[in-house]
Structure formats: C-alpha cells, structure tokens
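Below sits a lone chain in structure tokens, taken as the form predicted on its own.
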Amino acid sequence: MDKPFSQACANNQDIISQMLTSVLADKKRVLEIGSGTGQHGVFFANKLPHLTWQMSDRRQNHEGIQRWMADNPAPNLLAPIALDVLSDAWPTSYYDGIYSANTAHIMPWQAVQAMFTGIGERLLSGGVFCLYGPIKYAGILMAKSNQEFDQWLQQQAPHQGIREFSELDSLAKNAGLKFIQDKAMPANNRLLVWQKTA
C-alpha cells in the first residue's frame, strides 16, 4: 500500500510552517486534530524541532499516517492517537498549542462544537489554537473559488460547508479562548489563532 497523499497539504505546508514558526515559537507540546494523511505532522515536526507534535485522527486513517512517519521519522513526532471529536475520549494530556487544518468545513456542526469544547478543556492557559482553512465573513465568500467550493461541499453532504467566522469565534469564547490573529493565506484560506485566557 502506498502512502496516502494530499496535494493541498503539499501546496500549503511551507507557508503554514512559516506562520506556525512565529505563533508557536514559545510553545512545547502541540496536538494536531484531524491529521489526515499525516503529511502536515511529519513536515511540521521537522520544521519545528522544539515542539513535541502529537498527531490524532479517526482510527481508519492511522495506517496511512504511520506510513508517512516510517518514511519521515522525527524524535519529536508522536504516533497518532484515536480522536473522533464526537465519540472518542480526548487525551488526558494538556497542550500549549493545538492545530487543525481543513477540518471545520468537513465536520458536521455538532463536531465543530465538540472540537472547540475539547480544545478549551485541553489547552493550557496562554496556549493557542490555530485553525487553517476557508472562512466566511458576515455570510459572504468573496472569492469565486470559495463560493464554488462551498457549493461542492454541500452537494457532497448537507452537513458540510465553509463556516462563518463569528460562529466559530462564539464557540471559542464559550471555550475560554480569545481571538488574537487572522492571517490571509494562499488559495483564499485563512489561519485563525485564538489564545486560552486565564
């Protein structure tokens, strides 16, 4: 079996790692929610050797992640843990960084809610949550590519769709997080950063 491959991960990992280098400069332990193929985890662990990077995903994706790990070993990269935010127990560890890419628009809304609740519980005071992906603002998607992507998502499954920033920020506030950064990224994506308050 060949390793699973995401072209989107290959395209965006350099620019995301540049942003994370700054955002996570003083952090030590990061949980990645929805590691997917594992490409981001192995890339970021190599680029950010001061971090312990914990990948997580649903069990059916672990074999592919482990194949990426086998070909790209790093002492600071931990084997994936099972985490379906709706059905699995969250890890008992605490983290000063949590990262997730291209998950919120794929998950059903109740899973997005559960993700933010879990993040609020596992993130240390002063820790940050970084969410990457397309975002809607005041109900508007400015880029035609995002409008088409949103329509395509909803055709695939009614529960999918690009999420509204204000609704995500409301979930974050309820979880004890304060919004601190919104960075424009290539291909009409954003990197949103919240910080856990005391």
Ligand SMILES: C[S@@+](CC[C@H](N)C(=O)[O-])C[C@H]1O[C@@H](n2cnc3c(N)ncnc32)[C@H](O)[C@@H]1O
The other form holds:
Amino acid sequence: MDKPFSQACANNQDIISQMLTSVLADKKRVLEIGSGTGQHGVFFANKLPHLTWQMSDRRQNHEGIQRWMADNPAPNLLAPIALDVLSDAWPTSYYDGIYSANTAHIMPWQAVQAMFTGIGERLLSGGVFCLYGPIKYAGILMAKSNQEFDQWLQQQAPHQGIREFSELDSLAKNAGLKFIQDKAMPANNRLLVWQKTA
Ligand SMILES: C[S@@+](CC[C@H](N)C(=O)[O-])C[C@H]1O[C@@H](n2cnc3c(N)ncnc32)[C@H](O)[C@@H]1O
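Could I see the form predicted together with the named molecule next, after the form predicted on its own?
What follows is the entire complex, opening with the chain shown before.
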C-alpha cells in the first residue's frame, strides 16, 4: 500500500527506541502527539510491546497513519485520534508517558504553550513527557546544520523555529513538570524528558 514516508523517521527510530526502552521501562500507556506519517508509532509499538501506544495528529495526517497501521498491525498500537493541540479537545484518558518528535519547531508558539498545558493535565503523577528534536540553548544553536534548518523553517513560515530550552522548561514548570534528562542524539537532535510531579 502507498504510504507517506519520512526518511528522518527511518534514520532516527532505532536510536530513539533505544532511549525510550529505558525511559519508558516502567510505563504502560503512551500518547504520541503529532504522529506525522505514523512510522514512529508503528516502530515503537513493535519494539516496546509492554506499552499501549496511542497515536494522534491533525486529521489531515490520519489516512497516511492508517496505511502504516494496516501494513504493520500490532495489538498495542491504537488508531490515531484527532488532536490539534490548539483546537481539539484532548483525550479524557490519563497517560504515564507522552512522546512528541519534531513538533515544537513546526507549531506556532501558542500551540507549544497549549501542548505543555495539555500534557500537564493528561499526565499521571510520575509520568514522563519525552520531546525529540533540535533545541536552542541560551539563544545559541551550536551546529551549523541547525542554524541553517532554523533559517529555513522561518522562511517557510515565520511562526516556525527551533525552540529555546529555557522557554520550554518554563512552560513545563508551569504545567507541573520537572526536567529530568537531556540526551544528545544523532544529527544534532536532543531527547528531553520531563516528569510530572505529584
Ligand atoms: C515535522 S512533522 C513530525 C512528525 C513526526 N513526529 C516525525 O518525527 O516525523 C510535525 C508534526 O507536527 C504536527 N503538528 C503541527 N501543528 C500541530 C498542532 N497544532 N497540534 C498537533 N500536531 C501538530 C503536524 O501535523 C506533523 O505531524
């Protein structure tokens, strides 16, 4: 079946799943925000069978995600729910893990704010939020590839851009999350992890 394809997902899914294996070792239910093509959901559900993996995204991406699911069914992989973090109602379920890759620099800042607020409301105490992607620190992007990517993002749409760690962490704090881990990943990406406090 013809499916949308992300080369970046194909490149990074192995190393991200290795990280998630330890970060989500004692978790049960994960919500993915901005599942995109659905490749990560399909891959991680297979690699992490102890988790129930709930994909989500804006409606326009659901058909592609369904195609990936149809070709790679798994009992612990749930069909995508419609979740535009700005305009849709969030699921009423609670999760002990939330994961999102390459979304914060694509969404407008207002949506990033809404994403953290929603995460704070839907994460169980002790649950973790894992955010993957390029990150700016103290206003600086060290890697040339990230500087060029940031410029390209802003040329595509002025609301896009690589986000500043301290600003993300401030949103997290306001949502009741404590920063616990920052792992360097290939291609100048990071995996940031916050934990919901009691
Ligand atoms: C660059 S893609 C990343 C997709 C996938 N996570 C990956 O790593 O390949 C950005 C994703 O963010 C989603 N997105 C953008 N704005 C959003 C919003 N307001 N609410 C939820 N998802 C959003 C897009 O639909 C898209 O799936």
